[in-house]
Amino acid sequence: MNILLTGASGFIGQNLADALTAAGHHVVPISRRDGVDFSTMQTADRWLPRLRDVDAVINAVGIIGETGSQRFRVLHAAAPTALFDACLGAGVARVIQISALGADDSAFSSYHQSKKAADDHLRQLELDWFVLRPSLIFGRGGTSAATLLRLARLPVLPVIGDGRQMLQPVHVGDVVATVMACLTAQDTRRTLDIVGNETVAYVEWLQRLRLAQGRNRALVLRTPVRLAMLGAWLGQALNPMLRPENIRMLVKGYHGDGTAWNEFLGRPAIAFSPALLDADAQQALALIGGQS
């Protein structure tokens, strides 16, 4: 298949590009690294020339914090909806949207609301669509995963509140395997939450990451939520991930019901092991013998 892949240079996108190429597909990459600024692609006519001879589209664009021209409204909503409209006009029926867990009716952050806007638009179109909503993703090359690994190496682990925010981390290999299955699935027009098998508290996830790096369990520094919010507000100019909204998202947690996704994929999520922290998607899927 000829597959247009947006966000091809990102964490999920790179893993997808490698897996798609290995499976014999031709990838049409869309990213700034490939000479395309996603923020300039906000009308369907900008997309139509790039959809010639394309069989399927995967949108893997996502940012966790805004910087300069990188805005949630543009990258998560305006450009994707224009792409989806162009797919309808060009007759490209198979569209896979990689959204995020929490992009639902309970969404309160700009991140989740902008993702939901694109999801809702796609669901209204007469296309063979999938909306995939992964939880916290780990694996080699992930920015969030690398940040948590660094935090886990600190002598004292900083957590928000009591650190009992519940997570269901999932390996990037499970996201890639799901996309590969979506390319040929007959049962389309589905929203699937991609979540790990275990529900683990944030503080315990940090301790697990610490142990995986050969360190002993650490003492925990509990930071009041309001103080953490203030610190994020003061530090957001230095690091786009330091945003009060991101603190609120963490406090809410990242967990959901993966039953429908497990049934679709035909197996549970890949079980955590320390080796997976430095494994890309293909390596992780090879370990379980489950590459699609």
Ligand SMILES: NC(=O)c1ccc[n+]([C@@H]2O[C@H](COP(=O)([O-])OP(=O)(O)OC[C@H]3O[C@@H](n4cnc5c(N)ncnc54)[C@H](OP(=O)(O)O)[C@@H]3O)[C@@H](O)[C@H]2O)c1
The other form holds:
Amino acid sequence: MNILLTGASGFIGQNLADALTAAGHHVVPISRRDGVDFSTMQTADRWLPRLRDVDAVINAVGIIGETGSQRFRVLHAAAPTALFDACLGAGVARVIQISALGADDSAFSSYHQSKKAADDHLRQLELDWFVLRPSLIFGRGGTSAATLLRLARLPVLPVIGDGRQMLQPVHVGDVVATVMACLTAQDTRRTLDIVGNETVAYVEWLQRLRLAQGRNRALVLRTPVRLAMLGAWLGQALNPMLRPENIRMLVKGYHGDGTAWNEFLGRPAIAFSPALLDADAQQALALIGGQS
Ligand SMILES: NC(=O)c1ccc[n+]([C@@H]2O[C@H](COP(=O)([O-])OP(=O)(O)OC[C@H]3O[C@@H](n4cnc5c(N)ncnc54)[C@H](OP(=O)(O)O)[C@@H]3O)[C@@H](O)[C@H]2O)c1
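Following the display of the form predicted alone, present the structure of the form predicted in complex with this ligand.
Next comes the full complex, this chain leading.
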């Protein structure tokens, strides 16, 4: 298949590009690194020339914090919405949207709300769509995964509140395997939450990342939620990941019901092992012995 892959230079995108190419597909990459900025792609007519001879579209563009030119409204909603409309116009039936766990009716952050706006738009189009909502993703090359690994190496582990926020981290190999299955599945028009098979408190996840890096368990530094929010507010000019909204999203946790997704994939999520932290999708899927 000819597959237009947006976000091809990113964590998920690169893993997808490798798997798609290995499976014999031809990937048309879209990202700023590939010369295409979503901020210039906010109408369907901008996308149409790029959809010639394309059989499927995968959208994996996203940001976790805004900067002057990188806006949620544009990158998560306006440009993808225009892309999906263009798919309808160009007869590209199969569209796979990488959304995020929490982009549902409970969404309160502009991150999730902007994701949901594109998801909702896609869901009402006459296309063979999939909306995939992964939890926190780990695996080699992930920015948030690397940040957590760094935090876990600190002498004292900083947590928000009591650190008992519930997570269901999932390996990037599971996200890739799901997208590959979506390319050929007959049962389309599905929204699937992609979550790990284990629920772990944030503080325990940090301890686990620490042990995996050859260190002993560490003491924990509890930061009151309000203080963490203030710190994020003060620090957001330095690092767009530091946003009070991101603290609120962490406080809510990243957990969900993966039953429908497990049935779709025909197996449970890949079980955690320390070796997976530095494994890319292909390596993780090889480790579980072709169960993808
Ligand atoms: N990683 C996770 O834990 C996780 C969990 C759930 C959902 N997700 C979602 O999955 C998607 C991808 O996540 P990721 O971890 O792969 O993120 P990432 O590594 O930061 O990759 C983001 C991708 O978006 C592209 N991009 C950013 N701004 C762009 C722009 N203005 N125009 C065109 N492309 C642009 C980047 O390419 P350039 O910088 O080259 O433009 C890159 O290819 C996001 O929507 C994210 O919300 C991620």
